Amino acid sequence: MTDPKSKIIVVDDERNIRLTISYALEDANCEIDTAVNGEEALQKLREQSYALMLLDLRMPGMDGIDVLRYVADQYPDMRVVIITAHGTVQNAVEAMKLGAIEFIQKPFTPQEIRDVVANVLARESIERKPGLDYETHLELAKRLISARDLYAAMKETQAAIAIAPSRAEAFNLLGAIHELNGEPSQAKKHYRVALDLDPTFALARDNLARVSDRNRRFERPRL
């Protein structure tokens, strides 16, 4: 029997998108359900529970933003990944402010879908325990970012820094948390620390370049 925590609903008015995602996740030990619009999605949510929703932003009738608002209010534990077309990244970032945890930009590959779903579900499986190592603190922090608990995510990241203050990854993540919290100057400071520790660290380099570029500020920080 499939674990109910691995049930996923795909909400998109394009049949090809629903089929592509369903086929991509066939071997991922996930139970896949689909909805053709926002109204059908909400009806299914009232009938059963899902761990994750893959949600198109632009649909006729009830659009993805309206669905997201309803989910955030009524089903705060369910994770939502936005599906967005090229040119609507700004809308996707606005959706993340409303509670979405990630976005996938069309056109995407089946592997991109599998990777995003695997990462989200893996973060949900981590439990908070004493004596965690550096990597687990960072994974917990990412899960807490997904849950929109930036304060707790910052605490986990700081715990990782206490374990290994000479490693760059946690400082990059701390910068991303500050950026998501609307603190670009603090974000830049921590991205620079990450680069000082590891000048080859591409995530921090890209984040620092993006947060310094007004034309790219609507893009999501790289975790």
The other form holds:
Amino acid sequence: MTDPKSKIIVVDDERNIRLTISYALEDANCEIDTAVNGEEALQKLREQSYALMLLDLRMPGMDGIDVLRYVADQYPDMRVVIITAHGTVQNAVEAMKLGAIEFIQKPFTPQEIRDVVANVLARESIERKPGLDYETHLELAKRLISARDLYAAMKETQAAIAIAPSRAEAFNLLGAIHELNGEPSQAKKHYRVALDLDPTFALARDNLARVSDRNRRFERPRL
Amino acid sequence: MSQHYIVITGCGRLGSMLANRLSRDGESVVIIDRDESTFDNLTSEFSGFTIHGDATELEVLRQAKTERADYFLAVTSNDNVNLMIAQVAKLIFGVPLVLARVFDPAREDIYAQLGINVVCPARLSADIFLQTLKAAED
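Beyond the form predicted on its own, can we have the form predicted in complex with the partner chain?
Let's see the whole complex now, leading with the same chain.
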């Protein structure tokens, strides 16, 4: 994980979720704070700054998406990971448009929590320089989606495609970016390319199925 | 602290006791039961996840992320169900350590042949009874 101690805030009305996440990150190099609802979260954000927020979208009172809107507006440098329950995907696309591109589904293992936190924090420390490899371009693209710069994210994805045009991941990501940008037909085209390149690529298969099916419009693109 | 991911099926007296204690010890626990009211057996020590569903359905075990489990404990009140779920956990989800409770001592051998570790309350009780009697004689 990155330099000194990354401060993380867990916002969830369920005590068990706050505890599980705090336990899981106990040995990681980070400092954990918790909030039981949106109001308390905003209060804490005013008092100090955090590198990362783990946020439940469904909370009584001010719900997660309101918190996320506020965060995206006031604290654009803070990253947000969404905690979701099984089958609740409403608002997910909106959350992604607000920059929260990582989702963790309940129940989660301690390792899943550690991995997602490490990934997001590591992504923040990537330096943009010439000669980056394929994976790093894709990570940078994801960071740019988080920062809500979809145009730059597209450029970054295209740079990855230029390095390895026969790999499917970048086309899938490009499809997702178009989808978030409100261009479903472009999205479909890129998902198809990804699937042609690698017919076993589950993410692209799910994404293509979703954009082709009107009834599943609440689900989110998989990156 | 090395935290494990543990899936338990059945939230009766044994399942809930295991879930409460493991959770108190800092383990990450998911407990499944098809009767939602059994989750009332969980105390404030429990900080894990509950899933209301039938653990004989693959989808429910998938929802519990069984493929990521370090340990799997099949402790419903039905021997056959425990055997079936334990086998699924071992063979389909590849859980490294699977334990099942079996009431009927006569079935212990069959389970052992299938590679399932079993705990038989009747046998354990009998052992303790006999040990206690033996200790009294000495």
